[in-house]
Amino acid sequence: MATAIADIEVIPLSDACGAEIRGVDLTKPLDGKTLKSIEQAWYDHLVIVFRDQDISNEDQVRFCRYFGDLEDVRTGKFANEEMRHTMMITNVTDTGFQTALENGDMWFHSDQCYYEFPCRASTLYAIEIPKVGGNTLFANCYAAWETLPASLREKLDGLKARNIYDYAGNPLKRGDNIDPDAPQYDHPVARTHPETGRKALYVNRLMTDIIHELSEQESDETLQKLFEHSEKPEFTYEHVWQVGDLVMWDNRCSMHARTDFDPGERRMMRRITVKGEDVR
């Protein structure tokens, strides 16, 4: 059921996470009351969706700036120096922006967890979508952590894991031969959200390589259990894209994956991220 909050509607999209926000035109600046309601919905639902938005890159930049400083695109060469924050996640090559070429499904991950300061928020705006597939799965990592056996939470709390991302290898599914010089960083297995104070599981199938305090065998076995647990359907929301969707998610307490789609069809998403803080 829709809930009226400061003249906007917040409509939950699943029991796990995700909410659609209605009554907001992102081509216009937001007043403080509306922004506060949107921010609270984001904390409550981890993923927020705005449908039927006809927004420019500048509109998306303005919206993201409400949540903090913008992150420069950190990989590759800028295609457009004036748009240092914008990347097209697309299999289309003539965008005029820096692009990440992609086709197929992509394993669960948390954006930039392989850096010291991962981004706090990510946004995607749907410009072109395939007829079928290319959906985004979002997982609630609060729920994943809180439903682990108490003994396992006690064992893992305070441990750190290495997160590594090999762009030049296979950026969609982690392989066995990872470049040791690829971007990597150690973060807590369970991180504490700076706004809500809740702990969230902070390991993922694509990028988490090892839990340092465990033996290699125990680390591998534990991570596999954590991956399978955190990706359970009861913790996930699948977003089926429509042109004009703007979706923002909280990387501190969620992770996401992409489903497969026909590589012969065009898929174009405009991505802008917000800088993060220390991971604790």
The other form holds:
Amino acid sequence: MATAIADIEVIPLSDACGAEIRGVDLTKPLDGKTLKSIEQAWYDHLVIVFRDQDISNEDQVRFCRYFGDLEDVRTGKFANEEMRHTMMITNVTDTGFQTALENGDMWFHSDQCYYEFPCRASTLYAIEIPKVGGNTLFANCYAAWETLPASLREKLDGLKARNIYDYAGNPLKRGDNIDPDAPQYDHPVARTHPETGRKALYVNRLMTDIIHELSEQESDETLQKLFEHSEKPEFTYEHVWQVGDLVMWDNRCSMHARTDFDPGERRMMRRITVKGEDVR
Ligand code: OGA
Ligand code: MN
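To complete the pair, please output the form predicted in complex with N-oxalylglycine; the form predicted on its own was given just before.
So here's everything in the complex, that chain up top.
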């Protein structure tokens, strides 16, 4: 039941990444041509934003399915079949949904980089937002990689880094107290995007612990340098949320972070992710 939809408009949101897509109503199924244009905009801009969408969980599921199979929620516990892929990212405790309780800021990261097959796409739909802050920053990791000195790229290309889901486990805070049972996986420092063929820097401040093949000291210094480089404003777009925004980002070539907000205010995002492929 494809609906006829006029050509979409793609409006870049920054020099780094991000584009708003206009002319799409996500409560309706998308036709093949519209979908192709959306997919191309996603590859070109890494992060796509649809404003003023009044979508149900089912609508978000349908949209995400165009991009691949969906992840089940990590806990494996969901209220009903319809919610098996859905997680609320929120600081609100009285929802009755499966939630990831999150308050305040969050450092740059790429979703599930600690798994063998990290999700390729993540979507967030804004249901409640604080008056100020709680913005999401997105960084273009192609640009971060491509602007490194050639000698450093040569040195790092082919090396692997360990990513750990233990937020105390990064080189800045690590100490000796990493949880050995925390989910973790080694991935290339520069990964190649399977659709665009471009390389993107794939280390992040929140979860990357060490670059193998380097001494611990050199790894710490190199990671620190890479974090500072990749988080520069020239590589980032800051998304200031409005209720009704649906944002989808590509975890293969971008990372994201959240700015602080007043814990007394409510923030609720509906999150669904699309399964990824092999990381090479
Ligand atoms: C996520 C995430 C950031 C935010 O859902 O993976 O990092 O702004 N969210 O809530
Ligand atoms: Mn995330």
